[in-house]
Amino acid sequence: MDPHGIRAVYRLRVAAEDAPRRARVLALEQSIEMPAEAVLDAGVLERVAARVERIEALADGSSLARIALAAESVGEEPGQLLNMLFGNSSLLPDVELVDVDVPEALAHRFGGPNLGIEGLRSLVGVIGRPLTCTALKPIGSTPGQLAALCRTFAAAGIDVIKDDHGWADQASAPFAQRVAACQAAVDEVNAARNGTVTLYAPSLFGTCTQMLRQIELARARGVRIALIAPMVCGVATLNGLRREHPDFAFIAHPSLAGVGRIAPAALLGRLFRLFGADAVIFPNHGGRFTYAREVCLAIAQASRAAWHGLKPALPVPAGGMSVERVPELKREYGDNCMLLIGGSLLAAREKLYERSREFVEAVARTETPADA
């Protein structure tokens, strides 16, 4: 393995003439964190200190610095990879991490998705179209109310019903009771269907030890997939869980992913996939958030692109989406995605089933040339 095989690209918002110096300072900050002249062991400078490979001036006045980091500084720990890529430098307001690549051997050690796109399709029995997904809201609902939502969504044919990411162990719906009620409701509907099934994905919370117990509890009820927020619980936790449960699937939620200056395609598309996300939720353009269309497409591309033999992850555009936008979403993301509509369905209230069926049918519908 190339000792400096980790490649990171940073945007430096400094004057072009200052970019080479800033890049050298950045390379040291993100590797040995001390002046080169203070290092007594020449072997450390040779093996561990990061190297500036190239600097490119951009039209907007910023510069891209390509820096090679030593795999030795990372070991096999996901959190340490994130730390060496952008730990201290995340505190610098004029530096952004825009891209990352790792050696193939390191990628295989982290493992990537357990199931990936094909594995998720196998779980629900769906080919040839995007998967459908919705969310259980609002926080404060009871297990009985959430189970009723699950029953309606599953009867309408939605493929994945996930907890809202805010669900933990609230008194209104404790985790064990919520999982039991929701999975039982989904099982009831699945038992009457042939072919496709609906999956329920509870939200994991707390420490890694707590999450391992939650997965064991959920698996005992028949759950095959869960929601996790890697930036809240830690990327090492996600990677550890996928190692402990290699036949289990994880949907990564982007909560807190916007607090630093890491390009969404690099964090959500590449790193979340590297650490074990089978599907990655991201805020789609035109919804409640401000991501641009090209940013969203870049996330989807990074999630699905061939990369060191890792399984592709399913991109999940979300955040204020509606049934009316389904044809547009299908044109932009193709069949290998999962479309998530939550609040817009719940706004139908007593016509929730009918609105959910509209969603399912819109996703299943084959577009004619006139529609495209």
Given for the second form:
2 protein chains.
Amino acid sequence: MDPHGIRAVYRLRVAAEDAPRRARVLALEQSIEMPAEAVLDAGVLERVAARVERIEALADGSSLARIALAAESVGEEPGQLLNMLFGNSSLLPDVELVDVDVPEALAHRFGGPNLGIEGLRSLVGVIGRPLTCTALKPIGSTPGQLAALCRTFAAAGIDVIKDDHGWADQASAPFAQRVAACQAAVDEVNAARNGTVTLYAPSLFGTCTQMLRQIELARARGVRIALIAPMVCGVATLNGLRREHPDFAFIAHPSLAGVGRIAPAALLGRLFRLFGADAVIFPNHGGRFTYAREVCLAIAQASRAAWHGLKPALPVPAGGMSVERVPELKREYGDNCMLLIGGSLLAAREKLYERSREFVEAVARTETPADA
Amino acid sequence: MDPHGIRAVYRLRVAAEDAPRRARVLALEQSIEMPAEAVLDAGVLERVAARVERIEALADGSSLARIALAAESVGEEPGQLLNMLFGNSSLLPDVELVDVDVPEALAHRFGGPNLGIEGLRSLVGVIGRPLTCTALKPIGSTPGQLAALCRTFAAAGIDVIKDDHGWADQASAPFAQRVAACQAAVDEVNAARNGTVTLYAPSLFGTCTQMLRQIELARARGVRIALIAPMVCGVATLNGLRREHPDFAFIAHPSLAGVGRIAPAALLGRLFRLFGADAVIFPNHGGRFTYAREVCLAIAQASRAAWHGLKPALPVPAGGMSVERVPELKREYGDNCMLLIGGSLLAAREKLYERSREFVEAVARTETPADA
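Given the form predicted alone, corresponding form predicted together with a further copy of the same chain:
Full assembly next; the chain just shown is listed first.
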């Protein structure tokens, strides 16, 4: 195995003639974090210091630097991989992390999605179309109000009902009561229905220790999937949970992940999947957020591409989507995605069931090709 | 208590005439995450939706928006506070989080530093001067090599010897062996010395569960302080550890924290301290990083200022400092700081002891005032 098998591509926004020097400095910053001449043990320098493999000047004046990092420096720890990829360089405004790859052995050590796309499809019993997803809002609601939303959404046939990522253990609906009420509401609808199954995905919060307790509690109620924000709780936590609960599924939320200088496809598409996300929510173009279309397509591509034998993760375009955009979303992302519409369904107020049905039917409908 | 007692100040880089609308949208995004008109329960809107309190147009064309968030929406969870302050808005490139305050009750719930500046001073037995700190590098070294460094640094009288933040459980020096070797080396020197005590601070890694085990193991060897990167492991982890180990001290490392759009004084100075950092490392101006002088001074100010009765945290200017800069650093940060010099000491190679002594003596020396 190549001991320097972790590859990172950085964009350096520096003058092209300065790029080689900056790349060398970056390679040291992201590995031994000291000047090469201060290293007494030549073996360490050889084995551990990162190496600049290639520098490419781009038309926009920036440069791409490909740097090889030693797997030894990561030691099989997810947080440490992030540390080595972008820990200190996050403090440098002219450096962006553009792409990343890891050796197959390390990929298998982290393990990727537990269930992946096929596993999620089996859970809900859906093939041949995108999955549908919505969110329980607003914070401040009671378990009874949330359960009522669950019944409506489930009756309309939505596949996955997730907590808003803002749900933790707020007094209006503490985790244990919320999960009991919402899962019971979903169970009731599922019991009366043939075919597909609606899943409820509660939001995990706090430390790994707390989240393990939350999963235990939720499992006891029949929950099989949860929402987690890896940049808030730490990527090691996601990876630790997937390992402890190998039949459980995780939807990754991008909270705090758009902090600028890690390319979304690398962070959400590759790293979240690597650490165990079965589905990856991202802010789709044309909604409340500003990711460009090509950025969104790159996230979807990275989450589904063949990669070291890891299961693919389901891309989940979200963030201000509407029923009207379903045909476009299906054309853009194909069948292997999950469409998430939250606030725009709730805006129908007393027509929530009807609007949710429109969502479900729009997703199920066989489209006439756009150019027909 | 004011139910909307969490105050956040955002810089909006939008046209001034658009700032009021954007601030209202941001207030909803960071609280109920749905349009106000979609909320069925008026009580929830009243209690939970964030409110725009003030908008101020700045000379540079940007605007500052002060937004009041409901403590109810956070539910006493550190990650959820970050979520509410900047989770989704991290995905918006024209929004920065500039400042934050929390109600006193929430501050006490999180608890702040266990030991604070006075507690750290008691541990090392130092008054009337800055503490000194250095780092164990490079990754790839063996426990024996690291212990030798510890002996040299401790013999030179350095107060705190911390692991580089890149240390996890790498094969060359697994945590258990590294901690045993380094603490034994430091103990040996301490036993032969009167007066001050040198502390060894190992780097914690992985999940909260793993870190709790690491602290247990380290405590058994006599360790009283550790290094932690809150943005890598999640702020809830730092807060959970400080709660489980109320007599233990934590040095916060800024890895992954410079991701751009949270003002460093708010994140490192306020939030890290709030969640339990006793000392806060930051990249000082004029070193390998690019934080401006006023940003660095603002971090130090925020970490030490009177705030809801929380203990002050020790600011630790770092990132390419040298012995030559000690007089300037002392003038700038005063006595209540810890000066961290890592690679520049190691660059002395076989003169490491002498160079470390120069560091210790420069810090101990009573300076002639700069204007004398």
